[in-house]
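One chain comes next, on its own, written out as structure tokens in the form predicted on its own.
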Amino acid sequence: MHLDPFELHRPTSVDEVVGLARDLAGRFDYLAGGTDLLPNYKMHLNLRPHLIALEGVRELRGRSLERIGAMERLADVEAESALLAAYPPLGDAVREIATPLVRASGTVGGNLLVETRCFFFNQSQFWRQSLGFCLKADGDRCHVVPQKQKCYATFSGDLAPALMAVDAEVEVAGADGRRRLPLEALYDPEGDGIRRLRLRPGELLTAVHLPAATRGDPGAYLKLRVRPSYDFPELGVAASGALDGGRVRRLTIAVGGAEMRPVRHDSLTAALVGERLSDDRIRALADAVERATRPVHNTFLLPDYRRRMVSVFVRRAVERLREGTAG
């Protein structure tokens, strides 16, 4: 594997990034940590002739209990004990991402926007060519669910469900200015494994904003993967909430790694507000989230197994939340 030639741009401000994105429309990728993008380039997956490196943009840095810059390294976030204690699902998730070496380079923004994965896509060019390529790169057909309209590659980030569970927001910048939106609104429910984001052309993710309202609430993030030392998630479940007098004041469940985008299940948790988190209610909630989740055969583990594990992980995560509240 080798990297084909590309032109590297090194802006030093968000405004300069936005200007370059406008001038290079459709012909560039943003380069953050490069831990996923550059291996994909080596396998000739959707190459662009220009890369806009974000390393020198100081505004994309900084971490506190209120804000994490998109270019903050995962290892640096992992070292912030006060931040991870304030948002337990974030703490669990950041420790589970890949390996220490990858976390030293990978970034918060990169993990939120990481490319969707599929074993028909994440292969060498020679392997993919032997199959006739796929809808996500160079071909015109999805091999997971055979047809030519929709890509079924799976969302593969860990931070998104964890941050969605604590009601985080993201800030983006583009030609039309800056805006903030709930993290879950970043992902398009009508999209697919290719068109999964609600970002406008050239928009840049600049920061994650953490709400004071959920700070200190108990929660958890649990991850299913084949090789526990470094794999992408086959399933990731985050839970966050709070109890008053043993009754639910707030409860949020988010699931990643199972479908084309991370999903919050607010319609299922809303019915528990004001109720006690008994074992039976937790089990019923876990079964409902399982029924609402539709994995397909695009990873190493079979979809039926991944789907069954949804209820197991939801139950475990909510039980940990309940125990944390009691503690």
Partner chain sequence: MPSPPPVRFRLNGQPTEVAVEPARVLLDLLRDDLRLTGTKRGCDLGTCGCCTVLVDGRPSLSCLTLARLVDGREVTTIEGVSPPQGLSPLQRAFVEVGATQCGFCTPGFVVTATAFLRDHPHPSREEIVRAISGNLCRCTGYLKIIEAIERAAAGGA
Contents of the next structure:
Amino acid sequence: MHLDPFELHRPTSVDEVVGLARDLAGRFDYLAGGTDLLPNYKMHLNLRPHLIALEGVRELRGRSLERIGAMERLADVEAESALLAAYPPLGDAVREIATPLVRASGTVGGNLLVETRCFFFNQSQFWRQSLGFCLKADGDRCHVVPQKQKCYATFSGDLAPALMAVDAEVEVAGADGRRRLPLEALYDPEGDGIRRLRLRPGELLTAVHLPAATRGDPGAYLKLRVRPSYDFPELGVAASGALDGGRVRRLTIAVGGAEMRPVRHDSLTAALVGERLSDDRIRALADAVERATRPVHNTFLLPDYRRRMVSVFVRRAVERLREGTAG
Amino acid sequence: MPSPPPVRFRLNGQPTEVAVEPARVLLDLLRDDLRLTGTKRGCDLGTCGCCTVLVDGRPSLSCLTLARLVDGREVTTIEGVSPPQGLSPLQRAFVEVGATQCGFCTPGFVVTATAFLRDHPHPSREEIVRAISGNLCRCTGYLKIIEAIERAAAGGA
Amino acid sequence: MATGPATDYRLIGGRIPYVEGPLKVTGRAEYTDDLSRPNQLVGRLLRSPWPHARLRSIDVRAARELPGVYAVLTGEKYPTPFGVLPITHDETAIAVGKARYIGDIIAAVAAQDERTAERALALIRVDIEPLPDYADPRDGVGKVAEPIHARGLNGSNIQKEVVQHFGDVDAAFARAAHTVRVKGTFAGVTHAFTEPMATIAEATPDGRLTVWSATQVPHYLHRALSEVLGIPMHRIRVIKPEVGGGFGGKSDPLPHEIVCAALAIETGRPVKILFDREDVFYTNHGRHPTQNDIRIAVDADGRILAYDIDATIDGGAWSSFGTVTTYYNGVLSMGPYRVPNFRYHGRRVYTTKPPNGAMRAHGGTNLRYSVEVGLDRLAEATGIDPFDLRDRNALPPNSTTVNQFRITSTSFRACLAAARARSGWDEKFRRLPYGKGIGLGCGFYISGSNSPIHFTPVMPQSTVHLKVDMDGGIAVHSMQADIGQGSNTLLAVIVAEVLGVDLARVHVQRVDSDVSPVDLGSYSSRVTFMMGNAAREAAQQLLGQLLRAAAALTGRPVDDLAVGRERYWSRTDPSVGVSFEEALRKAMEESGALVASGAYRSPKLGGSFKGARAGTAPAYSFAAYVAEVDVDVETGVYGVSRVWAAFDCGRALNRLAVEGQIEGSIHMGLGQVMGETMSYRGTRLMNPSLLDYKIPMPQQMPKVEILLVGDDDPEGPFGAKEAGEGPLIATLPAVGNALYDAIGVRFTDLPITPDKVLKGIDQRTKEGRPWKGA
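Given the form predicted on its own above, I would also like to look at the protein as it appears in the form predicted in complex with its partner chain.
Then the entire complex follows, led off by the chain already shown.
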């Protein structure tokens, strides 16, 4: 397989990146680890004539308990035992991403912004052409939900639900300067599998900030997939929280791998604050999250099954959290 | 089109300078331009692990690494992890326990496991299994590959 | 001939590392894509985006005119049909008149580089008339609007239909104490070897054509090239470099191999075609999607009275090995059991999907699953332990099946005993807690198809040549195809064993039709048995020459001489002897280099009825596997934690290789049970990639205990039988039956994915059945 020609830019500072992004307005992709972008490019998916490689930008590096640079390799994060212990959902998630070889190159930022997936999209040019293409690349209809003019490609990153659950924030840089926003605000609830981020044109994800408030809180990330390696999540559920004297002080649930974006279910967990985490309450919460989650048939496992697993995974994740507190 | 600027890197210990266009991956540079054919092309999409090389000592999928981005780095291929004469202890273990069958995935496994044993000289079986879970083998069921890595680790202890 | 007592082998039965291992671990082994020829062009294929279409016109002018393009070919240039079986030549190198599946080759280009070739493909204009597509074989059994091939039976898409009846099945069912019916559904699976297909072809001014290709069947490729290109075989040279796995996927002569040669002829330059992974999936030839419907009758003691089997087999677009497949799906169901009455109705139906063909344990896998699940149910119904039930039905050694298969050696009962004892069966079966289970599955497979594919000319199935010159190295030539299973090593081991020499003296030569005598290739688990016997015969001839020289040197008669390590010595006076090299030099005085040739001819086997030869083999392998599973009953996710694999391959010649074949077979069998599937929506393959085709990971491999219990086979080389394909079969039913033991659900729809597990549990709960059988 070959890549079509593109121009490769290798900036060394965020300012330089922002300048390039302005100059190349919309005609470029950022290249982080390349483990998601380059397979897509080899399949001729939404090619752009310029790539801005971020690996030489030092400001995008750095790992601490407070901050992870967007260009930190997943394998390096995986080796930070103190960091992973401080944020258990992050630890669970990073160890489960793809394969060791993908984690060796793949980055934190890349996983947060990973392209949505669908088995009508992640196919070669030939394959897609034989079907008449789809909304997300070169076509004008969706093969998953043909009656809608909307893309249902699934958000398939593992880190996003895990980091959302621990109240992480992200820092972005753009022509208007730098700003910080809650991670969940990165994903557009009004969007779809194509228009999915609330980044301004050219904006660059520079870092993840981890709050002191949730540091050390128990939690878990549970991933559903066919094989214990390789596979993208067919469902990913993160739970994080804190109990005071057996009563909930904070509880968050975030679900990925099921819909077009990762979703944090604060409205469902809010009612539990101040309550004891009884089995019944956990079960009711799990069922509520399941009802709020609607996967479609565009991954390996059937959507009914994936949806049914939501409540099982939420329950197990919250039970792990509860056990983590007891221990 | 003007010829692209050269990339300078160390390849298996030797300084190397080669012109390569941006839209070219390291695997193609190694196999097709430099004729280092020990690195295999199994899927070209980052799944099979047959194309694994070390970049600055880190196992990397050469099919998903732009060749220009190894500028200034150290690239080690299966040819580079093999001693000039004979076999490395890990390679010897692969041969002795029968961890090769068709052999097509083998260079990728050897490169992956070489780096793994360098960083984890006394691994548990579970760690070995995790470490090789990005390399596909269709022949062996992995059991003899795991055994070979265990044997090499025990011998190196 | 003096080779010492049968159990006193120096190498045979040991753990012999593969001879090419050092080259493979260093990346020095040469596969087809590692080779390149000076001035080589790139060949690329235009594939059909339509499942079924009449090709009205193909306009290649713009492609031809593109600078850097050297040739553009369409189907009319080489329209001679071919196929692996001479009776079903229905393929052409490039589609002629019609395209028959998404991925069918409709044009080919040779260009200076990949990008130019792809630009050229994009310039080809194809005008088509869409035709109805056929995704489901059941839609093709009657008359259809547009038969996929003219050869379809009576205007249908049926490629082959088999009806067989031995004994009286209806009478047997009428007197049965218990009967069972299992309807099995099996998704297609594919070989997914790691090396994509690759071919290089070069036509030279001396009028010769050389083809390097990743093939399991260099001889059949040689024939197909000759037939389609119209070039005599002696002007074609086929070379097989190392092959990165085959499992049956490289056991047909494939269209792209012929196209590559045609492009080389057209351009006068070497051409390489290298497949993308997606091309590999479209080429497929994997295990057929199958629906079988199996009824088994037993008497009150659990003795099998009859089988009544129906199978509908999804052929895809070509015949490939399909006629054999259709027979195998019936006739391979009987062994390892004695079945006195047998009826089979099978049909293989063309569909407009990638062709199916031979995949490891071809024809013997899907039906076996249904049979073994049926026997498990019968064991429950009769209250007989599954081991006991099988034991009392075991085919005895030196017997004949109702369809006249000759059974010589069988250690099936020893397999049962070993698996039962080692697995702790009696303490575990029906006694493990909910979610944990143990199951038994058995297997039976041919040790080499007794019938050659071609009957003209009449020739041995395998020939091996040896040459030893004054350097003392022994060159071994044979067209057998090592695809990773260790047949080169086995050749070397057999030659070294017979001659008494060090393994390092034996050099197995690359397969090259100019110098390699014909062996039919790596398929039907034939290599160990057939090539092994040919090698042994060649080595014994050579040994004869050496012993005559040793006799001349020592003054002892030949029959007094024994073979030692690198030495021939007198039995009556062990102090008298000569070294191998001394004997060699003496023998060469008159003849120069010594040469020898050995061959294997299969015996005459089988009945005289139509199709009687299908499934006949000079020997059969037997298996009894026990699997333990662990089910998460809330998610349906399960793992296989242990497998005890008792296998009868006769004498294991190289234990390392036998273990490797069994472990790899278990892995591949688990794949078919747990998640591998050629996933189609209609005729469209949804998962043509190694990411979406779910080969199991190392974490999913069970702990495997291998129990080799076979007695020597009377005709196998040193008593050996096959171990390359049979070891896969028992894996599937062992897991299926273990799942039943764990959760009380029968699964007959493979793969058994977690969603199906949960559905099964739901259904059982709804019916109010307990999870452990009554």
